[in-house]
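Okay, so here's just one chain, in structure tokens, the form predicted alone.
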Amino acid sequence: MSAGRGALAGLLGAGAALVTIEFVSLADATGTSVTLAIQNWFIKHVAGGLKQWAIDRFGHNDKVVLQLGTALVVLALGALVGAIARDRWKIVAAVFAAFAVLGIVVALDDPLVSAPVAVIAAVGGAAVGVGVAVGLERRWRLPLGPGRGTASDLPMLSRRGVLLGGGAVAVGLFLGDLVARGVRTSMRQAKTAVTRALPRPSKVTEIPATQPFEVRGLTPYVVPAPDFYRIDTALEVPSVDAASWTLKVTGMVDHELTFTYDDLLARRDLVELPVTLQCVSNEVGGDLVGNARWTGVPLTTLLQEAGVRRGADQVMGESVDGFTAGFPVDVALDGRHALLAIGMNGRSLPAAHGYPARLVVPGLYGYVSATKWIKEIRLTTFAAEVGYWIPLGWSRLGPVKTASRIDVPHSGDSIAAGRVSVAGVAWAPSRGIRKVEVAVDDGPWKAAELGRVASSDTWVQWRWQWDAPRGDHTIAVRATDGDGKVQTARLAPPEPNGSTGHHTIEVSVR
């Protein structure tokens, strides 16, 4: 058989195992598929780098490329074995088999992973995946009649009818994929679905009813939570089932603690507070920031109530699906205004947030601290214990520098000449903003109006009206933070430790 149609066999046998594992998966829709769990490992342990690579290039659709692309790398692998087998079944066999027992090793590892769905959706993959592939590719011989030739002697179907049988059963895999998927997203929505009202907060942060202005595509001071940016390790949003979640609190302590989502709902009094949170993987003029009202329980309240132990210098959050992040515990008892947080802009938590619970410290980038589907807050120290990406080469301590982004006009507009509103938002949590200014074409920087804040710990909205001349112009903000100090104009990447740079844009005004 020519190399060109056992690489198809063996595609559509790769496709048809990883069908197999969706539908079998479903027995357990709202754990980790065997297909996800290898690529959470292997994003992991293997390309660390890839995940910041997504999100540098793809921002929010980062996860759905790097789930396509090792499915593709599947379907590669399966072809390229299908090529080189050809009409070798026990090769065929042998290559699937080994990549089933890899994805149980892989799977076992991870937490929210059903080991019996797991072993039976891995090997019912593979047996159908070598099934597929060698009845492909014996179909795809005509015999001569009984008792005429051997195998090698059977001549081969036209390339029109390979690739028609081979089209049609891609076809019914991609509907099979896309049914199974729907399915199990279905059923993980029905789980996760959120029917507990947030009791009233004890304790209320006010917002400013209104801004002293109001530019068109000026960013609200409140992000509604469809808009809010969201970047995590999780490909998939872990389903957590509120009524048998606890939280525990654990560790250097002299009492471990452990909580239930009525304990935190019904037993505890909440506060709502407004902070900005922004991703170090954000550009200069980015936006994976964003200032939501977040409503729980002060962090401190709970740490004082577990009793710290001299020498514990690091608070870890570990998420449901493993994810670490740790901060200093000097930032916890520091008195900003960290939260258990349960609630997002006045309702529960969206599970894309971290329902049903999560970490929202001000002032720190989330990688450090913004631990999502949070399951256990462990008193460590940095010598014992270090974050999922401090390894993958990102700094210990990630205090959010100060910044500030021109939302309006956008780059390259072209506008009407006159009086024109520049504005965007300018943000250093737990100091806040002094100062923005705005620079025209390296000439002198003047200073632009601030919005009302609730508190240090959020963004500041700001305009700057301008009088704008015929031609082409470059525009620049910068934003003095709480404590005096300027915002850099030395550009920088965001590894290791957040980007830096003056936000610059260029327009045409005619």
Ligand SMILES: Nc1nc2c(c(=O)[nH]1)N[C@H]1C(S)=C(S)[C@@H](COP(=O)(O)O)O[C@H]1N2
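Positions refer to the first chain, counted from 1. Predicted, not measured: the structure shown is a model, and the values here were computed from it. Superpose the two forms; the largest set of C-alphas matching within 1.5 Å is the rigid core. Compared with the form predicted together with this ligand:
- After superposition on the rigid core, the Cα atom of residue 129 is displaced by 2 Å or more between these two forms.
- After superposition on the rigid core, the Cα atom of residue 79 is displaced by 2 Å or more between these two forms.
- Taking 2 Å as the criterion, residue 172 counts as shifted between these two forms: its C-alpha moves by at least this amount when the rigid core is aligned.
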The other form holds:
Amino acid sequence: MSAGRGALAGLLGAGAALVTIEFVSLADATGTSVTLAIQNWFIKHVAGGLKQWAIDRFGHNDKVVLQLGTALVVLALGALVGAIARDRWKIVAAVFAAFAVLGIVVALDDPLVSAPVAVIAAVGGAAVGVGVAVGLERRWRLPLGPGRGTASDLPMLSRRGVLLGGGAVAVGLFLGDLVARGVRTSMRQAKTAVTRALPRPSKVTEIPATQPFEVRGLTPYVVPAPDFYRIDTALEVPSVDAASWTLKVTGMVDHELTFTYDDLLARRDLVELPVTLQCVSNEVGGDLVGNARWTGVPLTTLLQEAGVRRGADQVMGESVDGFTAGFPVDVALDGRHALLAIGMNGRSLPAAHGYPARLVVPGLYGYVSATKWIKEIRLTTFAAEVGYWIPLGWSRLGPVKTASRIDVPHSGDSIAAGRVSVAGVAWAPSRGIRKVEVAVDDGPWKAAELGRVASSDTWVQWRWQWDAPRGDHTIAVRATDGDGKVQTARLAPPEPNGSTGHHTIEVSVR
Ligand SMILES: Nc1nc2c(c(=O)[nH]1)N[C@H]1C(S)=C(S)[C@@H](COP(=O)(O)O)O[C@H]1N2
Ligand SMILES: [Mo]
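Based on the form predicted alone presented above, generate the structure block for the form predicted together with this ligand.
Now the complete complex, all chains and molecules, led by this one.
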């Protein structure tokens, strides 16, 4: 028996274990599978601490890379064990069993894991994995057919036979994996894919019906949900069943409260207001910012009903997937329009944006405030606990810094000389924007025209008409907030509490 054959058997055994876990996990498709729990653990405890894997970096691509990487590591480990163990099947069994135990321990720490399903998946996966690895190894070790002489005199299954057989098993596993994943995705989507209309809010902050200007390529004042930026640590968008979901207000309160989805939807006065939400990881000129109409219950109402006890200085949101974000009680009660939101742009929240409910706090970056898939609002202290991103190097407080962005033209564009509309958005949610100015080639600042806004919680669209002369030029933008403070030119990176600096683009005019 060669090490190569042992390795191939071990690799296929590991693959069979993964596919088995995938199938068993369908028993609880809306929960987290053992494999995903391990990846979530990795994101939280390993990747989250790496600077280059900052808040916004868990983009879709990184998640695909992480999933592929996990599969490759497991397959490589299987191959290694197979190559070393060869015909000593007890070693193979011991290693698979050890990984099953490890998987269970990590999985039980994940709030969305169903313990029985995780245990059956891990144990079943290990058992099937050992069966496949040992079975193939034996088959490939046995001499061919009955014949003369002793077994060792006989030729083993040919190299070609092993590769063909192994290849067939690999293809089977791959197809099985695709099927299991496909079923899982559709089972999850069936739960939350539909967004429905909401009851009419009792108070609506109207959106300006028209804007004084329209510029092609300028971001719309209200961003449609499918285009709205997304940030979440979870590998899969949590799939929450609103019928059994509850929201609790707990901790340092006079009365703990519990709400069902129906309580919020049908038995509460809903308000609708637009708020611009930004991610602290947004780079100068970046697109991790958006403005939407949010519908929900004012957070102050809930806090007043619960009665905030003296000494509580932090409102902590916790999501069904274990994410947390906390902000000062003072901020929650200072009169700004913080919402427990159940709707976005007139419909129930899309799954990706926190269905069934989330927090939205004007003027705070999302990482300290905007808990999606929220299950608990806890009154606590900063001394007792801090939110998810704080131990990873981000500031405890996250007020949004005044910012502005040029949407058109794009940096690097080549444009025709003459009249050009330079346009973009500027925001300082809760303070509002008083003025936006543009400077060409470090020349004097010129005031841009401002669009209409619904409130000081939203961004403003701006436009500046430029008589563009031939040549290469830079265009910079800066905003002044509602308090009269001018956006700083000092360049700062997103970490630890938000980027600063003027968005500046380069264009060549022909
Ligand atoms: N449960 C949960 N809520 C979360 C996050 C998360 O990872 N998990 N990310 C936060 C961050 S960093 C931001 S910027 C906003 C983004 O909200 P959006 O995805 O709806 O744009 O959600 C916040 N709420
Ligand atoms: Mo964020």
